[in-house]
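For reference, the chain that follows is the form predicted on its own, supplied as structure tokens.
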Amino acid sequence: MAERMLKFVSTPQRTPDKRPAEARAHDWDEIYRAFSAERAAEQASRCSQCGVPFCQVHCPLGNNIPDWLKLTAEGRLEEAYEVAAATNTFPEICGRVCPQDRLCEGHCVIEKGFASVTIGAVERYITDTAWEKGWVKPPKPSRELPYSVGIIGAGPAGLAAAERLRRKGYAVHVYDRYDRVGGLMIYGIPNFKLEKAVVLRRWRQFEDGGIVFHLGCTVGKDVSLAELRARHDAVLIATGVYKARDIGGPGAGLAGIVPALEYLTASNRKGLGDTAPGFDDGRLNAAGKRVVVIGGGDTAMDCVRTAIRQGAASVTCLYRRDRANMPGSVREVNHAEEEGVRFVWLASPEAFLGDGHVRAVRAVRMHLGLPDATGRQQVEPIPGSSFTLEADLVIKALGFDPEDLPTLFNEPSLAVTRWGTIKVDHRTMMTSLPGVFAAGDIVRGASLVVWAIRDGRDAAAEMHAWIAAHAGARPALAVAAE
């Protein structure tokens, strides 16, 4: 009802209650308590309804954010998690992991002068709710294809088009080289930004529904792609990118130096109680070490904040750019800085010091020059500048690039770009080879969770329109496609 609404007016923004940073910077909890009911209610109030929503258009899913915002705000959650779910696959990770500010609620309309509605505080809500309440059931078709898909990489590209191949009917088979599923939201992304329980539990629902997972298996080691092509009537490449870029100068081989994935993933296994051989014999541990991370994005705060959390003496953040410029989200860094992080802006490293083992890194100020042909700002060394960072570990978090999938899947008629990144038309999604789709970061290069689910939706959707176009006059495709 219009009453219900628009009480931005007289509304403040609210968000969940955060845990004070002394208490959080030790554990690995989430930072942020849950919303009560009423408080969800209230907040999801001050939506505007505006005519043309501009947090939706700026949501890669195009979620329905005003419907659901104005169903939790009259206490009809269930339909607003069917209304939530109907475009976002996972929305209880999105309403953890992405950057509202720089997406939907970095547009909400009433953002100027009154602040924007808590759009991901509330998604998280009503998805959590759905949980608690068995609203969230198991990707079960109403009838059953004579089609299988092969789908190469359990993360979330290759789980939104998993989900919904499955509920059209296909046999699903999902390939992954870790032993769990999820990919970067499992081993990438620390607990205090996403329970590994969130994750695990679509896991356990996705089996439930049918959708059978291949753990351990290396694609071009232990199964070929064109044995995969054989097995299915198409096949997604969802594997992600994870090899991460390195950096230069002397010193840069110097023991201590490592990659952030690397890192992460060994905190990760630690804390899911595997055996973790790098964190456990203190290669991988930040605990007691001076810590230097490089880099700017979202994955340099997640190894900020997971140094803090192991224990780390000091944690410092480098960055060539200022923090206008930075590539991570904005509420990250002001964690970042409430746990006791340091930033060191406009300053990058030119050398890593240190005898056998890094002890510390030599790196020279920066300045902004002029804009590059995307227009963001190049920036440039200031001469005689050089100052040293005392560091015992440097984690470096400078971005992923694609592995080289041609060689490693053995099929060199796979064409890649001149990044690295598969090749698709991308109308299509579909690669080269006929039948063979690709999605995801594997395409566009390392980017967002929400991007990741929505390119896994778009090429579950290509693939379906493929094999009904192949499949010639199938009666059980036929009715599907309608």
Contents of the next structure:
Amino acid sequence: MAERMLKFVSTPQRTPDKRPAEARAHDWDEIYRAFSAERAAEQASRCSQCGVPFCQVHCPLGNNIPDWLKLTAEGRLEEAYEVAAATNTFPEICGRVCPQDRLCEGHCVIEKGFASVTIGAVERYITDTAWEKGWVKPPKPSRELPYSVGIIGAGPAGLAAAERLRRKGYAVHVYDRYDRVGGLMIYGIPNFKLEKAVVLRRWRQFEDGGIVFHLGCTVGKDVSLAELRARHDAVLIATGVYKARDIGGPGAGLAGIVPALEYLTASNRKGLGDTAPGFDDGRLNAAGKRVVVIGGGDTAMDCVRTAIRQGAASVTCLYRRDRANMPGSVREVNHAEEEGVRFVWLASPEAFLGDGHVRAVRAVRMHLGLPDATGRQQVEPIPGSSFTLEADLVIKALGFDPEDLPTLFNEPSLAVTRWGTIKVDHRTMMTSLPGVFAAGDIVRGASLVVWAIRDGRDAAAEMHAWIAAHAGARPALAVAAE
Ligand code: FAD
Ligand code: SF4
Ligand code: SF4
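Given the form predicted on its own above, what does the protein look like in the form predicted in complex with flavin-adenine dinucleotide?
Full assembly next; the chain just shown is listed first.
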């Protein structure tokens, strides 16, 4: 091992090449180029094969990172892919969109003094290679079980559960109100972070594996939760969180002030070749406009960078805290700045000005005050510090809350937390309704793709165990619960 590994002392960290900002600001392609085989092996060889790998501990999926790095360094890519795929339903997607600086790479122990191993880029390389070589196979079971599951939501949580349960032999039915599979991976995250073809090819594979998708089907409207419970042996709710947090104040109802997800969805639809009415009539198109985005999370970063690519005249991000206290990834802020976005830190809107249509945002400067009970510094307005930013399009990216599912599903006994997320028993992932499980953002609140995958896989294991234990009068399970 020593020969091929432990090269971090002699080999510097090299991330995949980033395309120049001037070029990428005019197209929708991903901003990083892929690793070459040589570069992937070289970078994987920097790993010191820690006895206690903190990278793995801080990966929500517990990925066996040292093993697939070693296999990559040795050129044994098919085996590396098998190891990566054993714990991750979408390694190529996580390699692209995980905030690695906060997860695996941020805890790589060679980080101090030497830059961390580029884990995410290697994971992406391994899996993209597996797709090219035909090693990625549809989730076909070796034998069918006489049971079926219903999954509400075709985002990463629902899909991760679907894949696991299909491999075990269940008839798997996924219901989604959208017309495509992928949830926020298809209509939320922009193409320059995650090319849509990467998500769409997974959809095709899942169908080839026998997973049945019922698209354009809103549970609570087209079919009830009660019907799904009668139809299937267990049900998973993986509906994500979509209710946009709003902003009030004078002028908040002016035209030209739009929610982030509506804006991003229209842009993604356009990229996929759909007609997108809000985009086509110009309302959700930033071309030629002075754009102000309010918020400091990753959704805000996606909005500012989308506006740049649409040809906005100017793009300003207004955030009430400072750079060090923003929730979004520092990496994304850096990309945005390189692409020409202007950040106004410690500023919050107090009014929207215009006559029917927004023409400016009046904002006030803020300062960071004392920490609250959670330890987070509170923000307070600085009296008399108001200023005005001209704007033709204002995008609100203030976060998301869950919809009222007990009402939508007409199931008042479906227990929710005080934030409206679904209450589950965290050992079994089961809701207050027997045989109904929940996973992903609808349980955690707005989170990450990698956590949704983790939850989906855990929920699948619990659903399998529950069906085995409650098969009752139905035929016995062909396999024992693992
Ligand atoms: P979702 O992906 O939201 O999927 C839920 C699915 O349920 C959707 O397809 C929806 O149509 C369907 N659904 C909802 N209600 C119903 C119903 N009643 N009937 C039928 N179907 C229904 N995470 C990262 O890790 N990295 C990133 O870079 C990143 N960028 C992001 C950018 C944006 C703009 C946003 C909004 C989020 C981003 N996230 C990112 C977060 C990540 O996308 C989510 O945490 C993740 O997708 C949650 O997965 P999920 O399966 O729980 O829900
Ligand atoms: Fe890192 Fe995400 Fe991959 Fe885990 S899944 S190893 S956190 S990139
Ligand atoms: Fe390798 Fe870093 Fe993980 Fe250690 S923490 S096993 S050096 S990737």
